[in-house]
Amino acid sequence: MKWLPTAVAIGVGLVTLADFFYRHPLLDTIGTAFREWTILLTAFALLLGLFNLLHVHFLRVARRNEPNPGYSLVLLATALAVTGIGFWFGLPSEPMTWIFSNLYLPLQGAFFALVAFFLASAAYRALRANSFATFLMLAAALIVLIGQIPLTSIATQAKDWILSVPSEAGVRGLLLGVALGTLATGVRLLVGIDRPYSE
Amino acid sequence: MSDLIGVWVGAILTLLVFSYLLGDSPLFRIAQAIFVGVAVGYAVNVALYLILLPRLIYPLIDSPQQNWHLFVPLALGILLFAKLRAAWSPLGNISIAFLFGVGGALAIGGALSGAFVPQLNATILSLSPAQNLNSVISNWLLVIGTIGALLSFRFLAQPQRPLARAFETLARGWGGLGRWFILIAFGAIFADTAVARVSVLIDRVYYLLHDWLQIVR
């Protein structure tokens, strides 16, 4: 039965790809169903991943020789409390909105804000590397940063030019490279050369 | 009252996260654990209330004969949980294969229609000197930079034939030039990220000073 996952991946993939490029009522119906099933399966996969995360932290608490089980205990307690409140009151409910606004959003905002300090530290360390490559990168960054401030029209024009010409060219090259890589990986999956599902 | 408690909870959690600026501490670790816990709990509810219940469970309970095709994702979803036990793990491969099959096909379609063709179209520019000087220079730089950035990811051994060797030397030189364009792009992305993060930092500080301490009006 080892061939079954490969057959499923190739069959389902080719039908979805055909639906992407050809308009046919039967292909449309099957393609739409496959995409809908993928959304449902992704939700199941998310639940599986979350269950696994909780299982790992439960084991860390249960085994007495693990270092710092207290953090895992906090994680488990918070996860179970939020899950339980959601099950009891429903997702569009006042308690869940309160949790989202007063727990999730401040924490997410603070973690994102923390990155500002790491970026400043990374820029300082890059300056100390003292090479032409870092100079070029930081010069571009500085011009884009200064151009955001409405001080002089020259700075804004310089920023606009960097974003629309040299930076655009670099990003476009990167995007084309990523697209080619994605195409190659997708084709390898669909012809059965890569089988990550069989591991 | 619940708003006041909410502001206090939010402010304390923000301070716990900012405690990392003084070094890695248990306060920061607690904030990390709470964040992951809340995110897990919220994600479980989103998966259940926004996807599984309205799109799978309710339609199957209401009219199973009309929605018989939904038994397939239900079966595949249950098979996915076989991954939790090593002995049953191969059963879950079918569900994973389904996800990879659809995902691979959509990735090919998306890469072609969403990135490859539009970016290629945007790079087909007039290099004629008949237009104004600014456009000519910008268009030349865009074309040279795009091809150079693409060539900078080309890693091949030095060929033996003279013509191929000449082509390889040209491609390497052009790729080296393309790397400069990539560095400028990274600089611009770095600046944009820094601006976004500093904006969030200002919002957090404003939250502490305005909503919590009420020092700033």
The other form holds:
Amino acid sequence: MKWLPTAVAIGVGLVTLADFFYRHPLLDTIGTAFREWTILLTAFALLLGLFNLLHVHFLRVARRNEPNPGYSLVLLATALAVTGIGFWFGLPSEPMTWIFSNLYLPLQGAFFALVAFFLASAAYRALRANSFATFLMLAAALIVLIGQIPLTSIATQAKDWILSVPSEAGVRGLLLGVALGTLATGVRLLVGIDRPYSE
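The form predicted together with its partner chain done, now the form predicted alone:
Next comes a single chain, given without company.
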């Protein structure tokens, strides 16, 4: 019965694709229904992922020989507290707003601050001039960094040129590659070559 999920995926994909390109009352109705089902399945997958996360950390706390169970205990306590407050007071309530403003946003800022240090460390390791290509990348990065400081108009103009010409060309090439890869993956799913839903 492995052909059944493949046939359902191909049929749903073709109908959704046809609804995107053609306007027909029947196609519009079926396409809208499929999109609503997708939203429901996504919400169910997120809920299932949350339960799996809680289950894994509950087992880590329940087993006595696990290293550092305190982090799992903090995660479980926080999840239960926020869930209980959300169910008791409702989502658009003052306690939930306080949690978001005084706990979530500072943690988010701390994580972004740590990401800046990781990016600086990765840039230092990646931009060591071992070849001519890395030397060009290092020179461009230094020009952009110096151009952020308004010392000379030449550095600012060089920074603007690097960001608007070679950098934008590279970003467009990456976006074209991502689009072609997404299209190829979609075609492989539609014709049944890749079947992650039936394995």
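Keep in mind that what you see is a predicted model, and the values were worked out from it rather than measured. Heads up, when I say rigid core I mean the largest set of C-alphas that superpose within 1.5 Å between the two forms. Numbering follows the first chain given and starts at 1.
**Student:** 2 Å or more on the CA of residue 26 between the two forms, with the rigid core superposed, yes or no?
**Tutor:** No, residue 26 moves less than 2 Å.
**Student:** If you line up the core, does residue 118 shift 2 angstroms or more at its C-alpha between the two forms?
**Tutor:** Where the cores coincide, residue 118 still shows a C-alpha shift between the two forms that is 2 Å or more.
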